[in-house]
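Below sits a lone chain in structure tokens, taken as the form predicted alone.
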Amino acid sequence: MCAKKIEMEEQAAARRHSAVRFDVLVIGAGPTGLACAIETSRRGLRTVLVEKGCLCNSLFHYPSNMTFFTTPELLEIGDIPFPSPNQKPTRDEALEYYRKVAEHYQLDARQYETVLRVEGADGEFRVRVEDRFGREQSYATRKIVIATGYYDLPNYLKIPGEALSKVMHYYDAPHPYYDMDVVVIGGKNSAAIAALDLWRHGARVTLVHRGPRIHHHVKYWVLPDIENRIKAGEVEAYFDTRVTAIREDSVELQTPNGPKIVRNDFVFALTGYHPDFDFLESLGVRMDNKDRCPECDPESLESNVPGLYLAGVIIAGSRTNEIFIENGRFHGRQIAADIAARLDEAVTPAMLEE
């Protein structure tokens, strides 16, 4: 390794582990977080993103062959066109696009750093983080934007056996489940798409849903497909049914006709996800009692905590079907405009290393 490369790596390490002062720190480097960082950077504000996983971590954990419901132009951020030959882009195309956008704007994204806590107050926040090796460091920032989404926190069933290794809350690819008995729990898009994909790749699929039928919001090209597979008996389905326990070789159900035991090798509990309400509350963000919508100004998106802004789906609380990339991508403009108006100067010098 040449001396120049070693020097560059040492400088990068020093940069990562120093307490630097930023104007804006964005928690979450998904599409909405990236859009926020782009808008604040455009206004000359020194901005950093902190992400507990990889860039666009939630998108990365979507099914590998997933197709978006929307068109490419509705996923665009930073005025960068999304070049896709498909009317509905794929997960891999989206990941490639957002990587290129981050590269184009030279965004400072600190990946694999989990926020432990936030200290201080407006203008003088201190964000404590931990990397994947358990090493702690901190960032000083004048303003904070939270754009953490909701896909990282599954809605757990809270039943016996849910902690078994055979139970998963995310679906990736069908190959490992060929010739296996698989139960899919849920009745919305994720469950329907997983059930179809598994069945088409040789798994014996049982779909369990607490509702009376597949949810009517399932994508229009998926809904008739899953309904026809159920009608033909190719996918077995239990509606108005709850899973009461998961065992090593079976799943116990409570059906309208009474208890039933189903032979089983793997379980996909695709029952939805929720924002990190506990984290928001730990920061002092107030939420309503009904949908847990956090309190924030509709124009600036500043929460009830001065200097703390909210972006993306977390604004809708538990109503996670109201905000998507398509509309959350514009939150950065509102936030950046308000922050720039409030700060005395656009660019601040870095603090000396402590």
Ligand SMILES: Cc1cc2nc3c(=O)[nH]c(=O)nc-3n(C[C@H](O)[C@H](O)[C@H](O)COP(=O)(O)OP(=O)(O)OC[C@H]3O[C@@H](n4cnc5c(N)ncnc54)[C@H](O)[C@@H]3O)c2cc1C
Contents of the next structure:
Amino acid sequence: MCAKKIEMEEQAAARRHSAVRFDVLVIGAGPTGLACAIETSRRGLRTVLVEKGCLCNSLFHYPSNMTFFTTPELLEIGDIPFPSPNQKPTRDEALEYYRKVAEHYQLDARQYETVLRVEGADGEFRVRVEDRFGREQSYATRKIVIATGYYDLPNYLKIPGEALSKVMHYYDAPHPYYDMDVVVIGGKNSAAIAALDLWRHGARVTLVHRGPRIHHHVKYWVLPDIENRIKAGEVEAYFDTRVTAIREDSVELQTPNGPKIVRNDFVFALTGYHPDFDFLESLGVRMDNKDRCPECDPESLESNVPGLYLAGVIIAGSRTNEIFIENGRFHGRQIAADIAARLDEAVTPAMLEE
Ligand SMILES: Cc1cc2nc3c(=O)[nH]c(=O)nc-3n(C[C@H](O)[C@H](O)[C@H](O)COP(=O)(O)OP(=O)(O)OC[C@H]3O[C@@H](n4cnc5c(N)ncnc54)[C@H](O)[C@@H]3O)c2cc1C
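Right, the form predicted alone is done, so what does the form predicted in complex with the ligand look like?
Whole complex next, starting from this chain.
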């Protein structure tokens, strides 16, 4: 295709973006965002989802062989059954399920578009996005739902060496770490599960946790497993200990018995993640000082910014262990009910093009 034609098509695409006015734009196509889009679509509201990665991008980046803690029916959205032969579904099953649900409801999900900023006000927002090639476009929408989760931003340790390429904040699969010295930092589910998986696949694992023991929130079927591996000396563990620096071939620890240097090839710093507070702040959303919980009405889930709703795990601020798929999946109903009640045209099928 000639350059001129490509340019014309790009201009036409940009015009299409700005010509349509949506009733609702949902930022983030995770389980919560999908549930929100289903509920608003069901009420006849013209809805679009904008997702920076693929559908259910966070789930796609969970460990590839993971199983959920939750039984399938608690992950269901849009009244669509989640059939699984397993008591606890795998990541791949969940991804397939959410794909099928999106397909069933014919959700308009724009993947690989990152929301950069929001302009305008209630009833006439303009949402600026950037696609994966760096091209900026915008959407006009009357209401916005933010369902951006918390998995994109790790809680950094802020210690020397953290930027080394051997340090990772996401665990995927054990194979590359066979016969390697691996330090896992953290004491909750992700750290315990990664430590066990790595050890079972031939890595020499050292677990370092700043707390006195593995966290009591660790799932009841994982906790005895990791504790027994530690007791047997199969996984070495340092509690009440902080990693103070990471070097090419070692890791420096501050233990209750003083400093210690541990030989090391790879580090998994699995110390949690947090919502994009800067993004929320840039939209004018106020947050409390303690847990950075955004201000929102508990019934409608509308934030302090009129027309801007919050859904899913971001509602709990930095307390990311309070809202899961299990409970966040119901936020869409609250939000859709409120938006429908407020928009005169809520019961008409779709908004006409301006
Ligand atoms: C390993 C692991 C196992 C878990 N197991 C369970 C379980 O068994 N049961 C359970 O209920 N919960 C579980 N959880 C928690 C659960 O997955 C999360 O609470 C859930 O994904 C939150 O859903 P969400 O839709 O709010 O956010 P997410 O699933 O994180 O979706 C947010 C989406 O927003 C997108 N996004 C972010 N910023 C932008 C932007 N600026 N522009 C466009 N898109 C953006 C992201 O790419 C992402 O796709 C688990 C979590 C982890 C890490």
